[in-house]
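So this first bit is one chain, no partners, the form predicted alone, shown in structure tokens.
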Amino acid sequence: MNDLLSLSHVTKIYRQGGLLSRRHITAVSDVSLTLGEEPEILSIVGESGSGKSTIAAMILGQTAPTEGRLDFRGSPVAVHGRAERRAFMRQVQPVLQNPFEAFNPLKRVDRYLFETARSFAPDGKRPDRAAVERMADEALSHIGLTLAEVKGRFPHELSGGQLQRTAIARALIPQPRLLVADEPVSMVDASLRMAIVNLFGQLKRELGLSIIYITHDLATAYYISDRIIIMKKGEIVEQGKARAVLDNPQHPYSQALKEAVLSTTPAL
């Protein structure tokens, strides 16, 4: 049986300056990881510039690796044509960091849901309005909202938490197998962050979704994850089961992250 996702010795190098420039930045260096078919939440933890968002972009087919190979269910992640791209996005969906950037402020949020439903109808046929609304309402039900709550509303009329939940619902409409969530709670009020983090665990259990959760926050990663990968300067410095990584970190950077978590956690 193939893995759901496999990255094998992946490196990404960016050229700085013009076409003739010899300056290069290695964003990701020799990274290998896998997700099996069993639903799992894998957190990729690191500071800004660690390469974690570059990995997300490569998994989503938004940029190609300079070296190495990415496979999704045994096939290379190389989605160039429109039909190929759509087939891939049925199975792999992003959840972006800032929900206010994911929605045009001049466009009602339900239109995004309806357009996604029309594009990813299960039978490939263009659904009627009633079917589109059912698909949107079903996706919203998984994240604790209803179509009636968001219908006709503009992004600024929803809270940051509601808008991020709506963005997650939109990602659920194609019934994907994998969500790639890049810092999905960093722009949400602190009081709402754990609700969204808990939502990812719920989606894993109820829908059988695997989730790649990208964050700088080791505490939420520990709380939600089955496994954790810790990155620094484009390299994986530690990986393993979530409890093992936080309870007994081996790399100095992992130890520093743990100390930062402990120093900011209030006493009970």
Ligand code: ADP
Given for the second form:
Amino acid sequence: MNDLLSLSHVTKIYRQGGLLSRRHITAVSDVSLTLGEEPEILSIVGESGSGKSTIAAMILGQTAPTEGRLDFRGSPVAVHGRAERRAFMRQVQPVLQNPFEAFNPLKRVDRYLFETARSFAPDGKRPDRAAVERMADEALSHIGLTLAEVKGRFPHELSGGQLQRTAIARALIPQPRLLVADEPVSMVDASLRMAIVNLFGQLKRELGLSIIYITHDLATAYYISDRIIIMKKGEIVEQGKARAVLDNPQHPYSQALKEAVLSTTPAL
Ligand code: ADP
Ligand code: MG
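Mind giving me the form predicted in complex with adenosine-5'-diphosphate, seeing as the form predicted alone was just shown?
Expanding to the full complex; the earlier chain stays at the top.
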């Protein structure tokens, strides 16, 4: 059986300063990882600039690797082609960092849900209004909201937590198999973060979703993930079961991250 997702010796080099520039930056260097078919939450943890968002962009097919390959269920992650991208995005959906950027401030949030429902109707036919509303309501029910609560609202009329939940609901509408959540709670009030992070565990259990949770926060990663990958300067420096990585970190950088967690999170 194919893996759900596999990255094999993936490297991404950006050229900086235009076509004639010789300055290059290796954002991601020789990264290999797999997700099996079993639903799983994999955290990618690292400081700013360690290459996390570049990995997310490649997994989402938003940018191609410079070297190496990415496969989803045995086929290359679709980077080009409208139909190929659409078929791929049915299965792999992003959750963005800042819900206030994900939603246009002048557009009611239910519009986004309805547009996504129209583009990803299960049978590919154009669904009627009632079907679209059903799809939106169903997705919202998984994150503890109802369509009535968000209908007609502009982004600023929802709390940051509600808006990020709505963004997650939007990502659920195509009934994806994998969510790629890039720092999904970093813009959310600290008091609401755990509730949203817990939601990922619930989605894994209830919908059989796999989730790649990207964060600079080892504490939330430890709390929700099955497996953790720690990155530094574009490379994986440590990976393993969440408990093993936190109980017995091998790399000095992981040890430093753990010390930082212990000094701020007495409960662990
Ligand atoms: P993280 O998400 O962990 O903060 P990123 O993947 O955003 O890290 O960035 C990794 C490195 O790649 C950084 O040095 C960043 O400046 C660089 N980088 C990211 N995207 C681009 C781009 N589009 N063009 C040039 N350099 C980039
Ligand atoms: Mg980033």
